[in-house]
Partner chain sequence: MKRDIKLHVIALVLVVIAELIGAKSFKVGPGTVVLLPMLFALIMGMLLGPKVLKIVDMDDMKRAAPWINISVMLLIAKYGTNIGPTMPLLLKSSPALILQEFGNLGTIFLSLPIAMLLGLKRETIGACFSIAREGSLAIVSDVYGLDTPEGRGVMGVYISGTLFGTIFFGIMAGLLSPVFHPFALAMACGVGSASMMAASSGSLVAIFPQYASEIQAFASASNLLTGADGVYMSIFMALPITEWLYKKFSRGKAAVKAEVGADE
Amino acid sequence: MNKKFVDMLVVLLITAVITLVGNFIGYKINPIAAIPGMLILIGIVVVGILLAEIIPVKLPSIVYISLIGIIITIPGFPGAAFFTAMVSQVQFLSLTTPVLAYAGISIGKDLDAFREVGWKIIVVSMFVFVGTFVGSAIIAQVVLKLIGQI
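For the form predicted on its own, pop in the coordinates of just this one chain.
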């Protein structure tokens, strides 16, 4: 195994542990019960990354990871019910915590690059954040109205 692959596995395992802790604290899901789902998610990520490396069509690994996740949970796919049941023990927001922390650390090491961009990045970021929030709120409002929840 090369160093890059080992480093990726270490990051995945750290992310998994943080996710399991967040899953327990935030959603009271026993980490032991969530381990099978977490292992499935790690397996999907590893296979997706390997596919991105070996398939000659250069697509980001997230494409392969998403496709694998979609395919194995399609009703009628062998084991779909099992995969869905196991992965449902890992809450989405528990997964976002370590990912966002990693993104923050990554951005923090590039502060010099941000200083070069200047104050304009703050203005653009604020418009993006506000636009995303307002857009999401509008979509949620429309969907909730359509399904009769509000």
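Now that the form predicted on its own has been shown, please provide the structure of the form predicted together with its partner chain.
The following holds one chain only.
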């Protein structure tokens, strides 16, 4: 095993522990009850990273990670109900908090670059974000209505 992989695994396990703490404080889920779900998530990530290394088609590891997550929980896949039930003990919002904690810690390094960007680009950025969100929401709303899903 190379060092890069081990370093990554360490950060992964630390994040998992922090998440279990947040999952307990924010959502009152006993860490013992959430450990199996967390181990499944870690397993998905590790297999996803290994697949990205092994498979010669160069795709980012997150593609494999999400695909594995999807496949093992599709109704009918062996153990799907078990995987789904276990993973549901790990609240998705409690997974987001550590990500943004690390982002917050590291973001200061971009502040100087931000000062150089200028207020005009910041204003434009807001319209960029609104545009992509509202554009998708309008189309989704219309099509969902047309096919009778809402």
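So that the term is clear: the rigid core is the largest set of C-alpha atoms that superpose within 1.5 Å between two forms. What you see is a predicted model; the values in this text were computed from it and never measured. Residue numbers count along the first chain shown, from 1.
Once both forms are fitted on their rigid core, the CA atom of Ile107 lies 2 Å or more apart between these two forms.
Per-residue C-alpha deviation between these two forms, core superposed: Gln141, 9.1 Å.
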